[in-house]
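A lone chain, given as structure tokens: the form predicted on its own.
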Amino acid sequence: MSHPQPAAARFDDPVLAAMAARRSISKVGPQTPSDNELLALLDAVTPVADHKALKPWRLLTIRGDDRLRLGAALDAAAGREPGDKPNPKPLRAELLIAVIASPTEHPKVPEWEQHATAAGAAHLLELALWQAGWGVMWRTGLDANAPAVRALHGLDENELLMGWLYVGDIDPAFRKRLETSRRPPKDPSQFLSTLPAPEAVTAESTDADDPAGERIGQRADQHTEEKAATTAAKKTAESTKAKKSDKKAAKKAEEQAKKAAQKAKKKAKKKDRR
């Protein structure tokens, strides 16, 4: 029975091998890279795709008691009273790296594109740390951009906290299991395709929105429907008017018949008296 190769063995190139082997490590050890080591690794991150070279990202290192401050801010954001024990979440690693998107207003680079650059830088740093032998877990959370958490990180109004990289060493036994893992990779074909066929594009563009925000086909149908509704309304009004006119004429004829009958009756009484 054949087994798939471990991720690292599928590529001869060490960079591609590291990329294929990368995993998020939820439980990291107490050893961490120094700030100088981080700066050295960032040399491999700064070439991230960055339209107009706006540099719309920055990082903050969180170590030691600063992790307790983060825990208190998370408690405040969640409306929890501070207890005897600190919030354990920021204590799952000795080093947290906050990833901050810091966009600059630019007529040709929308904010979402600058957020994408910040996310790209974070992932490149993950890969660089992995290749350097460190374990990383990118964590976020619903309270990441709550006022108390934003204030702790000193964020400007336009900045976005994209989460934290939890960094530490990897247990040797766990690393060995990772290196020998035969878990098959995700099928790449599900992520790669080509442009839709011309006829599909034509059909899609037929239903596309016009500048006024209305669909062309729908607008034509709507006009036809409105015209038909108007015609039907006119016919109904005319029919109603005719019915009312008929009723009025019938009532008038009935009244005239009654008057004629009354006159005839009076004449007959006069003859009887004679």
Ligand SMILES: Cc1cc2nc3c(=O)[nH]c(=O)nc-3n(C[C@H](O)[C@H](O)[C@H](O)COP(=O)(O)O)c2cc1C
Given for the second form:
Amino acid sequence: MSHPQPAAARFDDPVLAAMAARRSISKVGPQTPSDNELLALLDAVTPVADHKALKPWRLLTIRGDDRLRLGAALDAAAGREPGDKPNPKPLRAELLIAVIASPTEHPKVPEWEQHATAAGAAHLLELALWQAGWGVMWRTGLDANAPAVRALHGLDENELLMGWLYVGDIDPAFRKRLETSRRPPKDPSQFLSTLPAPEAVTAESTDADDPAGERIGQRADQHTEEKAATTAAKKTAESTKAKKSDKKAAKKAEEQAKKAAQKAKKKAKKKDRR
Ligand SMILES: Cc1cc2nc3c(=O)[nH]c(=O)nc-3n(C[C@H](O)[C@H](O)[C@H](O)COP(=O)(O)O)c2cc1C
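And the form predicted in complex with the named molecule, for comparison with the form predicted on its own?
Full assembly next; the chain just shown is listed first.
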């Protein structure tokens, strides 16, 4: 099915029209909402779906020189020496809003559900800002959760930085062009279907020992732990190779790496059994 009309034009309802019209603005101007304006908009965000009302998210505003601190942390995370020029990335907007998933342990609400709530809050905030007339773009980058970046944001061990909303005003000429934009909507039918037919649900794909799909989360944990151990070990092996070009030492480091990965795997399996 094709939709020649811009999606927003097909809705009379202002909320649906705003949702259909929203788009990311990569180049924003210097005006920003004040903290009070943000607080007012947050009233439209806090009703985000939140299992057991754990409130597993929080936001930080980053303005002015704090953006330079972020740039320095990103440089440190990427192993770049601090140069004369600041890292330009955080300077692409006068206001960055860091979105932090802040899960707590709960017997009925796995961590992934709490991450989903945090992502939902970020999407709602993006939409609320857009509807209030602001340009927004959600950005991350591979170093968003590097130690230097996490430390700058004061993250607890269990917290996850979901990225930053870059916020500013929209150039009036660009806004005019947006109003007449005919960005084709994505065909919605690709996102909607029904359960697979019963005969397609094979015995192998049904795991009775998997209560409430918990293993999905644990598998992710296991993967992360194994990956971290392997990466750390590889790094040690590489640096040993580079420094001493001593094959024996490098081999030993590789073995240590393997052991560390196996240990992480065992630990994760133990968790899996719990
Ligand atoms: C969690 C998350 C992280 C993102 N990180 C980046 C990023 O680092 N750089 C980028 O260009 N776009 C990033 N995006 C995508 C943009 O925010 C935006 O959605 C995309 O450019 C499509 O534009 P649209 O929102 O107008 O459809 C991210 C989106 C999400 C949801």
